[in-house]
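Below, in structure tokens: the form predicted alone, a single chain.
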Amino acid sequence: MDLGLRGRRAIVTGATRGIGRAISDLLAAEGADIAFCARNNAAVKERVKELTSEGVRAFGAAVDVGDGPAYRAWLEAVARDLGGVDIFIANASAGAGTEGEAAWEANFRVDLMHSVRGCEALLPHLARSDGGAVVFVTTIAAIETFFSPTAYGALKAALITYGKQLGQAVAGHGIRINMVSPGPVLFPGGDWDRVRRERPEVFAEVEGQCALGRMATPEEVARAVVFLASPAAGAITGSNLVIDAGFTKRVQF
């Protein structure tokens, strides 16, 4: 299937490893300009070198996704680079690590506000495109119980709902707006890695509540993150897509 990305403009935040790393490849892979940030400086070097190989155009800067006035900023400086913006991919996220009220308001300031501040910066310029498209990565920890009440699951719940009612405000403009939310997604030095090394009990028994007997790749969540940003997906606004390899057993209608 051809998505229809070649030539498109992509912003993608936490791009440099995991999942965001991931959906960059992707895009460039399909023909997308890249602009993205992460907060390792020589990381963001390496990935522009990587992207720009495929022939594509790369900006990455080292950015604090959770300084308003400084990320506000970089995207506007992308956006102006790009000459445009048709695709906005909010991945980055402070993790389920911090505990305490240390953990509301980094979750707060990076998961959820940084959603909303590249929206409210980029909508104007998506509104230009001939087929905005919004993707927030959240996650399963959003949408049923998992290990214990936690401010990154019920923070992203937020975000979720904010999406939906978005998509519905900026449906007139032509500007989609999705999200996905990932289960136990394991790469080599990502969080399920190092729990198969620290507590390998604990990881067994969450891999073993996947039905398919896995755990997800950041190449599987890519490829639907990417399909959703696409204008293969022109009819799909205000969905949430599960990607955890059977984890939840919830029954969605």
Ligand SMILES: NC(=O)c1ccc[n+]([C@@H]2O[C@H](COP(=O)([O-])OP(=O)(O)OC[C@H]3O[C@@H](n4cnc5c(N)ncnc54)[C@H](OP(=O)(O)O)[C@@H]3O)[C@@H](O)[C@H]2O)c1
Second form
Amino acid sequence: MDLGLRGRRAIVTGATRGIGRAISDLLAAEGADIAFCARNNAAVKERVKELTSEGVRAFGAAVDVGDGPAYRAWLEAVARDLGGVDIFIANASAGAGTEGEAAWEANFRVDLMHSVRGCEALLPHLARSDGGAVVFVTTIAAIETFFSPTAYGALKAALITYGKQLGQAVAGHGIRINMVSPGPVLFPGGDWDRVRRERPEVFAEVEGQCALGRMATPEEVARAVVFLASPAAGAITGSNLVIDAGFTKRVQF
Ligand SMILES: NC(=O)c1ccc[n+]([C@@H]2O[C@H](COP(=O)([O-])OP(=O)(O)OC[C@H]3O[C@@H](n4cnc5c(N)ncnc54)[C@H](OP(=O)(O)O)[C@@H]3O)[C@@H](O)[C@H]2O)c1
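Other form of same protein, the form predicted in complex with this ligand, not the form predicted alone:
Below: every chain and molecule of the assembly, starting with the one above.
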């Protein structure tokens, strides 16, 4: 299947590790030009080299998406560098590891508001594309009880609601908005790799709840994200695709 991504212009937040790294790798392999950010400048520079070796244009910058003004300025600059924007993938997260009010503040600023600010800044660009598409990377912690109650799960749930409603509002401009909710994703250096080393009993319990008997990989999540962002998914908007190796048990309507 041709995804129709050659020459498309994509912005991905948080693309130096894990799921964002796999998304940007796949977009580059499909021939899309990419602008991405993360906070660690050395890792960004390394990623630019890796992505340009695929023969596409890659623009990387050390930007904290939680810093509203700096983030907006970067989005406008890369929209110019790319010569327009067809795809926006909001992937960066403050994670689930913080507690108390600090967690609510961090997940609000990073998970929710960087996605909202990204859409506000990029919708005019996406409307000029013949296939504008947005994907929010959320989590199953937004849709099912997952250990303790967290700001992370609650604010990702807010993001899913926002994405669905935004999809209705901008459909007339030809822009599609979709969400992908991963379950536990295992990769070297990631959160679940750390849990596997430090709390093997918790890892075994969570892995045991995955009906497929294992956690998902970043590449498996990336394939869903990139498909939803591509013209091949031209009639899909407002959906939330769960990629969790069978972790969640609810019936999805
Ligand atoms: N891993 C899982 O099991 C899992 C499960 C469900 C959902 N998810 C979701 O999937 C997405 C990616 O998760 P992941 O596990 O791949 O994360 P990760 O391994 O921690 O990587 C996160 C990426 O985002 C960047 N980043 C983090 N905070 C940032 C900020 N404030 N500004 C700019 N860049 C930032 C990181 O680089 P720097 O640190 O250099 O900034 C890195 O490139 C998140 O939205 C997460 O909620 C993950």
